[in-house]
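The chain below stands alone, shown as structure tokens; this is the form predicted on its own.
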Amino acid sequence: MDCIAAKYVSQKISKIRWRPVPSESLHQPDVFATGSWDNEDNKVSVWAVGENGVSSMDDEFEGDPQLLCETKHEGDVLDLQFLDQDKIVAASSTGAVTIFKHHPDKDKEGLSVAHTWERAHRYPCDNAPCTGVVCNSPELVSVGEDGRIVLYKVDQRAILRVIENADSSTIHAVTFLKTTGVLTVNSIGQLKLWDFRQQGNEPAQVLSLTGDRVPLHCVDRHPNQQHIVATGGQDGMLCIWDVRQGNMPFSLTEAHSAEMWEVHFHPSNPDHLFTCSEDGSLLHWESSANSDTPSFLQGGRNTSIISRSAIAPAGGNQSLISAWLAGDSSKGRLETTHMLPSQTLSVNSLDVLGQCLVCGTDGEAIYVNRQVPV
């Protein structure tokens, strides 16, 4: 644990981002942004680490994050997301999307609002929170309790269209599953996909949990094979989806003990998946098919898995098959960390990318983890 570095920010964090690396670079991110909320004034605020942290005062060490800049954000932050180098763009409690621009000039370094769609979720007579947003520049979706799917171009001021009472509950989580449609999770345990290439406002499929109809907070795709989809909820349980195949989830997993907030795929090495929950923790799980012998046990958490079977598609290569979808969990391997070194107040938001992992919490601190074994 001691590559953690710790930074204490008077203020909860609801979400937190790496800025992504440009493709050919073989730099780690050295630079992340973060939202705030349930504070007296709510924040967008832009950190540095590594080289970039390094701060000429005698109590920083290398590593700890340093504040570049910051700004005034109306409303708490519910999303957050970069859309290139120098783009974020922020979901608002106030239902408002705004897409900040951040000037890294040494001299005058700072965020300015490049544009805000002002009340882009709303009610008949009042606002409705912005739950969430998902980039595929140029273009942007997002979604709130309204239940309105929302699709915007960067460079256009109209927003392009709405997708009106596409859900009857609230949707909290949106994530895009081919650059002609998103995958949307709910409060009634719904994961829908959506094809924006039809012109109605009905979705094109509807996978749900059975049972009790238990929220879906978050959702995350795998980076190479779309059709494995993660989901996390009200119960805590991680749940892989394979979309092809039947509406109900390939697999349970009993990962956290009160909500889960945020799942996320490593984007370059989607074996590894990371959570983190209001029970105040961070883990990082690596699903492995190759394996004779289950291991639960590491990190000192005991897991249990409910699986159904994957089918190899019809002449399909089994090579191919994700280790997530390898068929009867016990004859495969899945190995749980704890990321943090104790357990804290909620863990409300996580990023990897490279071997760089930060996450943000209600207890007012940003941890940050340059060494992630992946």
Given for the second form:
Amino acid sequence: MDCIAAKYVSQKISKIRWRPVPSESLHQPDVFATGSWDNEDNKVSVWAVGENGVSSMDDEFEGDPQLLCETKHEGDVLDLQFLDQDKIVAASSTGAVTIFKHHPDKDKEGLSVAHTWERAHRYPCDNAPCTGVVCNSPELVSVGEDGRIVLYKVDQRAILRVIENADSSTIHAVTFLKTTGVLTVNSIGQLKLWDFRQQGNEPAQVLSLTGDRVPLHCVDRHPNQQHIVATGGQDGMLCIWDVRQGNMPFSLTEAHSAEMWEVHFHPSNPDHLFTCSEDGSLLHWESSANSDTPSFLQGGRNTSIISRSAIAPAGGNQSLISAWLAGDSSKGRLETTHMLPSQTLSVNSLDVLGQCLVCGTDGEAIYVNRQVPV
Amino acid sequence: MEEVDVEPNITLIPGVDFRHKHLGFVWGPGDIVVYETNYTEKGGGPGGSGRPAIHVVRKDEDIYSPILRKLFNESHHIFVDLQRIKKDLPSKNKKPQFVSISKNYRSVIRACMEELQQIAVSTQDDSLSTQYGNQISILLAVELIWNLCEVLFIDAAPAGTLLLHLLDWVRLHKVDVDVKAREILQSDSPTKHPAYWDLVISFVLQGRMDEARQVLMKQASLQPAARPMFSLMDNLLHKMPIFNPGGTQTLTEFDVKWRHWHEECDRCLQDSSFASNSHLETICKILVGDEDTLLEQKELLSTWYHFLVTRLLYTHPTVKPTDLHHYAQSCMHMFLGTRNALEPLDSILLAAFEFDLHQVIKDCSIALNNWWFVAHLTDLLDHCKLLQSHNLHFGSNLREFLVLEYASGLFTHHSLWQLAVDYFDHCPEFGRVYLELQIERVPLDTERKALKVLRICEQRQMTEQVRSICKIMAKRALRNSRLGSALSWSIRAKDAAFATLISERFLQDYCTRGSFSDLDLIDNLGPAMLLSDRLTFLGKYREFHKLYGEKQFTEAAKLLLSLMTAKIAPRSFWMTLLTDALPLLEQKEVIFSAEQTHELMFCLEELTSEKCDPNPDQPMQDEEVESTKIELLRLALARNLANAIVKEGTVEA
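Next up, can you give the form predicted in complex with its partner chain of this protein, since the form predicted on its own came first?
Below is the entire complex, every chain and molecule, led by the chain shown above.
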């Protein structure tokens, strides 16, 4: 916990994202963007840690994020993604999808609006919040409370395809599954696969936890094995799915005591998983598999093991070993670590890249950890 | 009515002609709204046309300062930690925890102050920098008071230790000495610096003997002739006994030792050892605690409480907490004179020295425009069990009253309202009621925010509020023609009436369009279907369509019939259901058994017998369509009955 730096930023953070690091460089990420919500004036801001920081040469302040630039954002920032090195896409509660361009010049550092799709999400006579965006440059997909899925071509500033009424309830999150398809999660606990090659407004596949109808809030795809997907729901349950087979989740783990807002596989070391929640905790999951298969996939199908021990009192830094796969515990096990000191207000967003992790909270704080053991 | 403690401040509202017009106002949660009425000063009826302007008057501007927001957020964290300290721990073990909590609060204030200082220096805007300046001075005062309260009440140091803490307190809040010291010691010849002797005396006044000696050495090395005199002073300063609370020495032993030293200083003064150097003589006079000499250093002392602490250091180092008020009063009068009216800060500090906690809290409440300070301090003091005897004539107790006020202020803020929830949680008597009233008024712009508010309510079993939030969201979804969302929300609220209403809308849509919308939801209702009869019907009816689509005709027919016979389907929908039965009746195979056909016929008869009186509003054409439909149905039913009887007879045979 020593390596965690906290900074109070006078705005509730709804989203936080690392700027991607060029694949050829071996550097750790040092710039991230945040979006705020529930303020009179919401902002998209860009921060730097470490060497890029303006006045953070002292060792003592290393890791303390420095504000590089910020710009006003109409409405709550409901999602934020880096399109590439210098473009940021923001989803707004006004239904707009905006692309910001970051000018990293030393003397006139700033953010400018490159393009906005006003009312990309809307009801017949009102705006509908846009709840999620996902980028696969040059393509961009947004989803909203209006149940629409919109596919954009960023370089042409055009809307390629709209799936009206893709969902009868709110779509909470979206992720690219293949280059031609996306996966959405909604507020009645369903995962839907969409293939953009198919015409019509019907999903290619629907997965759900039968009978439960617990809203799902976040989804992330395994970086190497695209059929493995993790979701988090309102009850704080972490589900691992294999979208190739059946519509039951592979495993279910009780992770948080309230809404899980985000789940992320580590991009280069996917045996590690990170989740954050309304209950104010940020968990690091490490599956130490002895065999070649990732432990998420071990054990029989339809076994749902609920490990109560995974819910530790917030505040402890103790690691817990939960019997993730009781049937096969010799082969793999899952270790859970609390990443934050005691916290009461929601951790809304997190991002992890290399050894660096950032998260933002409703307590108006940003936490940076640059020594994540992965 | 009780007397007012201070005359109220008058705030002039720009653009309002209060001399000629009567003002009206309405209380809001954090602000008041003021408007001009049509009534004039001279009384009488409405005169003239009031300008239609409404002014919002806000008492607390601090809550909107981005830097002070950090103070609110960080202190919220500390507040929650404090509430977690277990009640049943013996008080001896708790004291260090309370002191550390108090220090945390103060360090948050200090951090805020430093940030304000930085920004005040860098800003170009004059009015802004004055505003920052004001905030800094308020925070300085707040920290000063808090620190004193920490020494006197929370740490409650006994005689001996008490003075050491007070010295630390003065040193911490009189930092200009260090600034001056740095400036002088870095100059070319420190001893020639005009403020050299001021520095030495400032060190002595704060009891920083080692530093005073170091600075004195520089002078001594330059004056070889006066060296014996300087080394005598050095010796006096060196020998001054300082109480060591951790050591084995008792207070009496210390007192004896200190008296010896004091007499020695006195002797030096009597035999004019320092007569040739007026500065050293002054220092010696300070060491024996000479009042007049001390008062001559007003400039260096700058405040009466510094004077008090210095005077105690050199006259009564073993002062008891109970005697403090006596010295405090006399020092204040000596220092300020009796004529001057007291500043609020002075009277607050005096009240603290008098151990009059309630006066401290009351004066602070009046002097400061924000409840942050009093609420957190009172809460901490209450945890230290220092406020128990006091009861208010209103509300629950002082702590709860102040915490509620502070939290209500937070709740009026568009973003800080989330912090207030934890404060309300720790007000046992009225917190819940306040929260219930406030939480319903949080504007819900997005579902995400609604979910957060819902979570707060659900965690506290506030069913009424849960229902109302879900209803708001359901109504909004309905207004935006998002039937699926609306239904989800009413299922979450377990709101049967609203679920019925939405199910009706679904059925209407089906009737007009001939197909269902939002199948992903209706097909997955599960047990939620049982929430209302109409919803059950909707789910089951859709199931019928699914069975029909899958060509499971027998199952479909059975379900269709049961929907009518079990009275799940609303009567108004029976005609549609019977029409749905038509294609089943027309199948080549016999699907409805004879018995089932009888039941269908019975349903049709029941329906038609009710409709005997023709609806005058219904156009003739519709009626014609209807009667053709009935004829068709009768025909189909009769044919099916015949087929069924034949078939059943054949099988039996």
